[in-house]
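First comes one chain, alone, set out as structure tokens in the form predicted alone.
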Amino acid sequence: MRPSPVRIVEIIEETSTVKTIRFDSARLDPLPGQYMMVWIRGVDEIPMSFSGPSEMTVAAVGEATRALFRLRPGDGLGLRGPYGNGFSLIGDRILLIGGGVGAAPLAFLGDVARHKGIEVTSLMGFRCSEDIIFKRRFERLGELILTTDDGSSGIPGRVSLGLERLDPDRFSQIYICGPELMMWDVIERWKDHAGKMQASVNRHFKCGIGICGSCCMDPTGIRVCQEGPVIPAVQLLEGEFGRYRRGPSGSRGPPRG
């Protein structure tokens, strides 16, 4: 599929490293969760996660991020998309569990979730208070808890520390995006309801449509960019979920977050 164009019509600065942008294309109709390969014209084609219908949430971490960060509205980028599963909304009772720019994602599907009627719990964790993005946004969905690494909002440490707050029996479904080792912590300290947790996988894509394996994960086979990149997690329980994950080589790695 060849990159769809389209223009920028906004730029949010929600942090000093993280922006949002916003495009004109009304066709993609994406669900929470899914992405979008997105081409920076001269620089390079990467996956990026919905945090909206029509925008995207990026954090300046390499070369084709940093040059997303240049440009202005009127810009041109070129979408395809969107690609792979997104989230399912199961039950009235919802929790979103994120990390950094892993509360896009979830900021989207917190969204669609309150229009439907369903009551919505956000537990959310950033490095520091100036890291800390869709604040309002999450206030508005329902009860918010924040953790930050050092102390300077919210509840002090890591994201796990605000699961003693909280009854995962309570909620009918547990939706968790962020950095893969903050996942892992919250998913192993929860594994008797990983039954009930969707998980949004981070994975090295090159096609997005599933043929050269750049993505898939051991020892399932699992290809993130079709059959995740939301995966039940009690299919990453046994794997490399949260142990390795492989770069652009092929190579293993640490995972990372």
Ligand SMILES: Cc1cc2nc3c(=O)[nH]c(=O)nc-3n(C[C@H](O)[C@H](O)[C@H](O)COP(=O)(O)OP(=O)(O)OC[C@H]3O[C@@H](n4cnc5c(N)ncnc54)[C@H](O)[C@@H]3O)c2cc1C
Contents of the next structure:
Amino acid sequence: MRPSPVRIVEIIEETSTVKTIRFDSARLDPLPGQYMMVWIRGVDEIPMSFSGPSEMTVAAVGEATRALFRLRPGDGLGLRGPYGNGFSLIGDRILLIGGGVGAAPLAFLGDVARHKGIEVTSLMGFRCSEDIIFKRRFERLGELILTTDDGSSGIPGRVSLGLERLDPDRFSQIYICGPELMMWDVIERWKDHAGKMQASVNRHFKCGIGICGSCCMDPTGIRVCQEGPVIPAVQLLEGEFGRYRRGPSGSRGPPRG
Ligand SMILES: Cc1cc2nc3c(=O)[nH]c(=O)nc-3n(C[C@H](O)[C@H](O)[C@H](O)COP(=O)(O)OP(=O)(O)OC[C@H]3O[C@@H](n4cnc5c(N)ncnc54)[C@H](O)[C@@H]3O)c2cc1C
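Provide the structure of the form predicted together with the ligand, given the form predicted alone shown above.
Whole complex next, starting from this chain.
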């Protein structure tokens, strides 16, 4: 599938290392949790979640994301997608648990849920107050609990400390997206509730269409780009998740984050 050309219409600087890029294609109609393959001319093609129907929220970490940061309104991009399964909205009271730029697909999910009359509670963790994104967006959805690693805003410490303020029985479904070790920590602590948790998993994608196998997970062989990126937490309890992940060469590395 060839990338479709889109034009950037707006860029919002969320923090010094995170930008939201809005583009002009209203034809995509993604579900929250789905992703697009973003082709940056002459650089690379990388997966990005939708943070809204026509937008992505990008953290600059390497060559391709820094190239995205250099783009301006009016510049062009190529997009393939939407791909993947997306989150499934279940019940009338949901909890969103995010870390860092993992807040992006959850904000989109929260908007859609609120629109359907679903009660939304959010627990979001960041390294420090300067890294917080979408604070007002989550506050508009319902109760927001914030944590920062350095204690500069909200509860001091990791996201998992925020779990102590919440009763998992209150929620019909729990959605998680963020650094893998943070997601692993949450799933482990609330293991008894794993049956109602959905996690958006990040792996190295090359093709995005289920052919190359670079994003397959051990031992199930789940292709994260096709059967994911949203995976029921019960399927993540045994296997590579939280233990290791494969990099661009296919070799095992740390799960990062
Ligand atoms: C389904 C999916 C949705 C994603 N959604 C978003 C999003 O909404 N916003 C966002 O900012 N990023 C998102 N990512 C991660 C994004 O694709 C990577 O950050 C990007 O590919 C890095 O490319 P680069 O050339 O800038 O960095 P590289 O030069 O390739 O790498 C720079 C650093 O980032 C690490 N890295 C590379 N790829 C990934 C990856 N897939 N995940 C984590 N670290 C990586 C490298 O190991 C290295 O440490 C998503 C990834 C997936 C699989």
